[in-house]
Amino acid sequence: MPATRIIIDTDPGQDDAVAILLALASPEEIEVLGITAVAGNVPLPLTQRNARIICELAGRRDVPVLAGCEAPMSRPLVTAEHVHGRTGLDGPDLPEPTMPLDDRHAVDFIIDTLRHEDAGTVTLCPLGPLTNIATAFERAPDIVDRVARIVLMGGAYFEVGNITPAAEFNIYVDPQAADIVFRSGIDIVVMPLDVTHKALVTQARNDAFRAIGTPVGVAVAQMTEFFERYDKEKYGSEGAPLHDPCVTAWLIRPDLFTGRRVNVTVETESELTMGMTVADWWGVTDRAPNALFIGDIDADGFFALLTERLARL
């Protein structure tokens, strides 16, 4: 099978960083065409910086990193320094990046790549708010039919919200953008909190990262140690969920995941439930399915894959 050709759209974020590292460590299955940064976990100047730091950590200065939208389509930006720290990559002491930021705008890169590459050959992998993706679709509607698939981290159903009682962070930051994406007609695979909260970095799993003994392994262990303090306190769990690496793991080993094709609608009107992903898990409406909504994961298999691939870098 040829490698899946992807654009990673991201707001790093420690878990975004691990997702990027997993993709870069898996060239047989994944070809990263570019990394587009968006405002989300931290503001855009930090997300584009963090994406370049991770590329350099992986020894992949050749991957273009581009800055995109600095604010949601129609709402003020909400960030998550309370989870990810001031820089978004708090934990390890990583050097400032020296690789240049590509001077193209991320939205232009998404549009140009989808127009240039053969239709149906590029998969979009959003790990943060969907602002860049939706803006590209609004500016260039001709590209929508050229997208092979969207595999994203966002939303929740049984786990409901992590930033409000009803909404998951990525969708809440730009619900209008999420609504555009979910109504696009593109084949979508969703990694919601329902599955990512089953991918917990326990002490033993974190020790396995550190035991790799490389700068990547040690940095990932330090990232997840910092990241987990918030979730352990909030949820009383034995570790932090690794949300975003579920996206890249699905591209490599979809057999590790199970879910249902359901209809997913995004709430954009009510401030009480703004950004809620209303997933028709039980098929109680007549709305046509528009997404594969993942509900379960082989967590041991997921962490075995992650540890094996990170050791390659």
Second form
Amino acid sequence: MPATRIIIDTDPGQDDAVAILLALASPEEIEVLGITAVAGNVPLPLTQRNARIICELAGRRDVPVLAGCEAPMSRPLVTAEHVHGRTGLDGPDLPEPTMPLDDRHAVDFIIDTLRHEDAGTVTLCPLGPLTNIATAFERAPDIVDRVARIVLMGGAYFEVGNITPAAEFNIYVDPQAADIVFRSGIDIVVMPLDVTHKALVTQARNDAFRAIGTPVGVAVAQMTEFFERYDKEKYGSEGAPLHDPCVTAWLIRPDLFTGRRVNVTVETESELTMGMTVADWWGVTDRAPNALFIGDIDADGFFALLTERLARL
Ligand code: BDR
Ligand code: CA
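Return the form predicted in complex with ligand BDR of this protein as a structure block, the form predicted on its own having already been given.
The complete assembly is shown below, putting the previous chain first.
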């Protein structure tokens, strides 16, 4: 099987960082064409910086990193320093990046890449608010049919919300963008909180990262340790949920995940439930399925894969 060629659209974020590292550690299965940063967990100047820090940590200064939209399509930016810390990448003490930011705009990069590469050969992997992706679709509708697939982290059904009682963070930050993406007709695979809350970094799993003994292994252990204080306190869980790495793990080992093809519609009007992903899990409407909505994961298999791959960097 040829490697899946992807653009990672991201707002790092410790879990975004691990997702990127997993992709970069897996060249047989994944070819990263570029990393496009978006405002989300922290503002854009930090997310693009953090993406470059991660590329350097992985020894991959050759991967283009581009800055995209600094605010959602029609709402003020909401950030999550309360989860990820002031820099978005709190935990390890990593050096400031020296690799340059690519001077193209992320939205132009997404459009140009999809127009330039053969149709149906580029997969989009959004790990943050969908602003860059939806802006590209609005600006260049011809690219929509050229996308092979979207595999994204966002939304929830049974777990409902994490940033509000009704909504998951990535979708809540830019519900208009999410609505555009879910209505695009593209084949979408969704990693909602329903599955990511089952991918918990327990102490033993954190120890396994640290035991890799490399700068990457130690940094991942420190990042997940920082990130877990919030979720442990909030949910009383055993450790941090590794949301975004579910996306890149699915590209490598889809057999670790199970889900259902359902209709997913995003709430864009009610302030009370803004950004809620209404997933027709039980098939009680006649709305056509538009996504594979993942519900379960072989968590031990997922962490074994992660540890084995991170050790390669
Ligand atoms: C999502 O929001 C961010 O905090 C994480 O990076 C993840 O993408 C989880 O709701
Ligand atoms: Ca993210």
